[in-house]
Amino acid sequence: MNQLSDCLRLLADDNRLRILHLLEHEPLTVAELQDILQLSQSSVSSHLGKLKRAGFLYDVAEGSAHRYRLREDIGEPARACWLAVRQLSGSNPAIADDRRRLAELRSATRASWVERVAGHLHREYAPGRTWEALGHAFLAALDLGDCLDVGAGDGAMMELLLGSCRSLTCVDPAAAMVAAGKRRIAEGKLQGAEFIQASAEDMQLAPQRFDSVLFLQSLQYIADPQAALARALELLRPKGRLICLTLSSHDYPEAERYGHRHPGFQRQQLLDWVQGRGQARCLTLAPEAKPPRFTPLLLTVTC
């Protein structure tokens, strides 16, 4: 009986009822609730604290702020009290005014964000618009045919690549990596994939066997990268494509911890190594956001 009385006293406050109605509509921060309810920060925070302690709300950190949400698993009798009071208070003009101000706030927020990022959207985060998501999307549109992944490591990219391949052959010189890759194939029951232990410079594979050959940040680990690229091109069928993602030349000592043999490459150096072997281009990509800001190079050759 005491719990029921406490719950009813909590919901008897007009401002706490307004907060619950708003949060039922969508999650909000303290600052957003202040703008809509026209209350002080301390007042809003106090009401939120009481509702949270009573089990009506939970919050999730969002940068330096917290976004409050109405719980879907409100316990009894709190849930019964809220449902009853919600029905009785839903037609209150103040609730309708709050929702109108919420709609105005959302409209202003959308407009201000669009205006703020115009001209530098490429540097801004937008939900779901990540490089990882874009990479998945574009890879899904590729047809890699019979594909060779040189320096595949333990096959971390296998499942992603298999969606765009007819077959996938992974090559790595390290026995531990090959063993881990074979386990990944067995455990995942991956069809069309195989692992071979070999150096990139001396892959004992049939000429013109593959439609695509990939070096995905593996060239800097290879003892003789020029020989590895030459061997890879021999394995490509007519109209096949070599795709090499590597690092631009740098002097960052951080690369040593990853076991790199080479501190990146010059763009022209890569083009010279594949000269006369097909249509080649090499792009300098945007530096990484994380220090020391390694800069990737993308070399492509179409036979």
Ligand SMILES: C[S@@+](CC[C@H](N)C(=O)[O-])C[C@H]1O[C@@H](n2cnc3c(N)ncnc32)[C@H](O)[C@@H]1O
Second form
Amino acid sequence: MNQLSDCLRLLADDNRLRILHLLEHEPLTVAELQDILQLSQSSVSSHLGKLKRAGFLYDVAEGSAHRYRLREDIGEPARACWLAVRQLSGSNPAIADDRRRLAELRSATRASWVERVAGHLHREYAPGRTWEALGHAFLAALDLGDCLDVGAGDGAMMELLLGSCRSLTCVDPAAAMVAAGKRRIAEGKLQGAEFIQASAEDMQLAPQRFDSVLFLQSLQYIADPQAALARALELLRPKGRLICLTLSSHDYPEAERYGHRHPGFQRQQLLDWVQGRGQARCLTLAPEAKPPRFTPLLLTVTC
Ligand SMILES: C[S@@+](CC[C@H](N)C(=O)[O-])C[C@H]1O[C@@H](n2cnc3c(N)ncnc32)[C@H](O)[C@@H]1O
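The block above covers the form predicted alone; next, return the form predicted together with this ligand.
Full complex below, order starting with the chain above.
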């Protein structure tokens, strides 16, 4: 009986009811609730505290703010009280006004974010705009034809690449990597992929067999990277493409932990190695965000 009367007393307050109706619509911070309800911060916080202690809400930290959400598992009798009061108060004009102000707040936030990031959107976080997602999007538009992946490791990229290839030949000298790659093919029932154990400098494959050759962060592992690039170019058909992602030269000892043989490469060094073999470009890409901030290099050659 005590619990029931406590609950009814808690819900017999217009502002707390307005808060519950708003949070049922979407999770909100104290500042957002203040804006919509036109109440002081202490008043909003006090109402939220009471509702939280009674088990109606929970909050999640978001930077320096907290976002409040209605619990899906409100216990009894609180749930039954809320459902009854919600129905009785749903047509109250104050509730509709709050919803309208929430919509206005959202539209102002959207507009101000768009205006704020104009000109430096590339540096800003935008939900879902991950490099992996962009990679998938660009690969969907790419035709790699018969593709050779040199230093393919255990084939972690295989499933991503297969959607854009007619066939995929993965080469790696490490027996453990090749065994893991073959398991990946068998377990995923991947069609059109094969693994070959070989070194890049010594790939026993027919010349001009491939439309594309990839080196995805493998060049820095290869004992003779110049010979590996030369061999790869011999395996390309006319108009074929070599795409090599590696690292820019650095002096970070951390690279040894990953088994690198070379501390990255100079842009010009890579261009010199492939000179006369087609149209070559080498781009220095943005450094990693994480220290020591390795910087990727992208070499492309079109035969
Ligand atoms: C960081 S892993 C890259 C794996 C893969 N490309 C990826 O992006 O997930 C580097 C790979 O290069 C391979 N590697 C080392 N020496 C090589 C060589 N001479 N020829 C080809 N690959 C080599 C290693 O065995 C290792 O699997």
